[in-house]
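Let's start with one chain on its own, the form predicted alone, as structure tokens.
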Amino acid sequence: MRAPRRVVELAAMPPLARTYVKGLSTSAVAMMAPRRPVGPDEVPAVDLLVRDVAADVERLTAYQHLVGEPAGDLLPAGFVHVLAFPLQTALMIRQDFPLPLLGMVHLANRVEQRRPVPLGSLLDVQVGARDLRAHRAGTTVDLVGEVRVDGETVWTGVSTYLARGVRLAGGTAPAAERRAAWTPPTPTGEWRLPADVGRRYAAVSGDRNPIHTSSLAAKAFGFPRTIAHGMYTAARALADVGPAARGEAYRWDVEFAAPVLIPGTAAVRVSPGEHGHEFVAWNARKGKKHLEGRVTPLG
């Protein structure tokens, strides 16, 4: 029987720079040892909680300007993710977290923004890990976040990550889906990503994973040069849908495919769908998809 979940309350958000250094060094040592299969119940039964988190107005403004959100005093759903991200990372570097931080791949994100969150709100941010699953390339895990204001849940988010090469004991990965050939649609826009966009998003998000800021680090992981943060491109797509189309409460789903090299460009299409708006971004020269998703109004 699994132990009941418990909540560990921290006095403040962990500093991401220090957390990354610790996590990457620990992962590097662990990856040098023989890899053993991970048990399906090894995900820690612990949620991390920080109360009374307040957004900084200058950081919010820089984020809005960078991703294309209109200036204002409401926190975009992607910025709320930024505020919760340090707890995700702190959870993933715990000694009882079974997957290595180094080389972790962000596969998907699912967010519900349940009502507007004004600047100045005091946020209780809580994050826990759930549901280890076998994947044909390794093992996936969900990092589940919840943000509350005065006891009311205003935002929830599920980030799905893949640990490549880590086998789940007793797990059977679903067979790869046979997908029909994808034909890029007519674009409605284009993103031009300058060489410094990785450093700029790192500055506003705190996510200083070196594959986004250092060509040497990116090449060590098999990329020809630095790659854009997945949540930066997802936030660009959300901004392209726009506040009027998504409404005050909405669900935002995104699945990541191939990363965007920086500097670089991506073709984009945002279009009305059955229940909201759909978006897709791709490499126009190669016809290779970067990400796709949808924004669905709630209520």
Second form
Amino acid sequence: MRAPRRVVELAAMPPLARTYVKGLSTSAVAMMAPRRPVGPDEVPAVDLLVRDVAADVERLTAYQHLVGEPAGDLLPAGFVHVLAFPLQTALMIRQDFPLPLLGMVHLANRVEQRRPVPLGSLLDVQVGARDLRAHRAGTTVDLVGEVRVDGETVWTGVSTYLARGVRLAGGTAPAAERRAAWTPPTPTGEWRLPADVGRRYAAVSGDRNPIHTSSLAAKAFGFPRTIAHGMYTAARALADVGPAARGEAYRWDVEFAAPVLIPGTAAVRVSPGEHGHEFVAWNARKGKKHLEGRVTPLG
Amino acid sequence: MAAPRTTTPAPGVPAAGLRRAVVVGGNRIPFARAGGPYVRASNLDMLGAALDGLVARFGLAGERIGEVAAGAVLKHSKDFNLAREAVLGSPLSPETPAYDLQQACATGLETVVGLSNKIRLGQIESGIAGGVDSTSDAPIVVSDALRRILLDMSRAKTPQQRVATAMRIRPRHLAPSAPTTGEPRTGLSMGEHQALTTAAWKITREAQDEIALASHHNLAAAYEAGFFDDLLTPYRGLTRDANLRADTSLEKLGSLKPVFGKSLDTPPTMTAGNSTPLSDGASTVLLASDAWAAERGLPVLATVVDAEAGAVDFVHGRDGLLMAGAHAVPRLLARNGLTLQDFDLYEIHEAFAATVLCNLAAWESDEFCRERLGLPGALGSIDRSRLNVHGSSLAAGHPFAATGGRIVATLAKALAAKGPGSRGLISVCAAGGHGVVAILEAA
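Structure of the form predicted in complex with its partner chain (previous: the form predicted alone):
Shown next: the complete complex, the earlier chain at its head.
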């Protein structure tokens, strides 16, 4: 039997810098220790909650400029994700969280922006871990966030992360889907990601995972050089879809396939699809997909 | 509540009862290639030179013109009053007001449209429209990071604060940024955008080179015939457009290597020969009411009949970046009760040879005209012997904001030569997915 889920309220957002140091050390220890399988019920039965979170205007502006959002007084859906992110991290460094934080791969992200969130709103941000699942390369977990203003849910987000090489006890990974050969479409644009984009997104998002800022750290995790934050690329795609096409309430789904190395260039197609706008970014030289997703107005 | 005194014409119907706005003439300086004879000339210098020539040609010294409108695409922030400064440096009355306008490559044509409308409404009797651009003297700015630090320094209250702020400067902040022809929202250059459209409409290399060849031959022939004698003032030793290659041939154009669209699946077709070069230059157009021109014994070449602006969603690939004219022209035709074939001359700005061909192909496409324009069928093709008959941007060069003035003055003179009632269509594409189109008629 699972213990009932409990909500632990924190007085303020935990500072991410210290969280990472802790995450780094516990992950390092975890990486040394022999890997034991994780039980399917081992996610902490705890949601973390911080009330009355307010956006900082300077940070908001820097975020909007960086990802190409109009610098209006509504918080972009990706910025709300950024506001909730410290709670994701705080959960993942808890002693009872079964997967190591560092080296975790962001596989997918689903956000529902249900109502516009104006600057100055006081946000109640709640995050919990859910649903350990077996994956052919390890174990995945969903970090589920909910943001409320005056008791009304305005934003929900589900971030799916993969801990590579961690086996889920009793779990069977779904067979790897046979990937149909993918032919890149005609691009509508190009993202040129300068060398400092990892540092700049780290500064506005607080996500200071060193694989985005230090090529040494990136190499330690098996990348040839630093990689762009997935949520930075997803946020650029959302901005490319633009306010006219997405409206004020929308779903923003993204699946990450392969990271974008920085500095680097990605070909992009953002175009009207069946239920909204679709986007895909890829490496034009190798014909390899970086990410794809869609933005669907909620009607 | 009182009933409104005025009646608004139904949308899509040309306003009745307005008087005419006419093109009296134009003057430009020859267009130079970037880094050529105008390398040290600023936008203000070149616009002033073109304006001085216009004033001299039409005896406007000391004249208070109703309004001058001009603009530049690549513009220094110090030139916020470019048009007014050009007036103050000219023999025109210093009591001539002026305003700046900027709509990328449509800037020049839009100044003509705006001033014509003021004349038609009776707000002004005369106007000078103009445009200028220098890619040689383009503004270069410091990086955003350095700019923020410098601005913070200027706001510092104590020397200590200033020093502390200055300490934030890092070597990587010092790289300057020059303007590019890249679209901010897609990151693609204009050439790469056109390459996508070129491929989508399956425009061949040969067809593009033929457009380029015709442009050079037509412009050279016009110079030989003395057509530009009263449209142009020499400047800095240049008497003809420096980009003009009178002796070019299909063989020469065919030998050039493609420069755009090299990463697409289809073979690249766009070269330096069938794309416009970066250029420096300026142009002006004198507009007036019939009465103002008659009082001064000035000629009237053509009427500015009507104009339409368009824009396309190139960001999401719905249309090509430079295809707004394909949408704006049919709206303009419908409002004026005309068909695409009702014109004696066509001026389609040659940003790239392929731009012209893609727009023509769109109008010839039954599918495009039905599905995208909502028309019963294709607009049809045009008589190519009426297209850009005095050369266009591929041969003359394309100093962005100066192109509209070049086209309007050239077309007005050509229509006047053809005789009363002859009609011309202008289409100018521009960055941002813009297009501005206009109808001129011999006065």
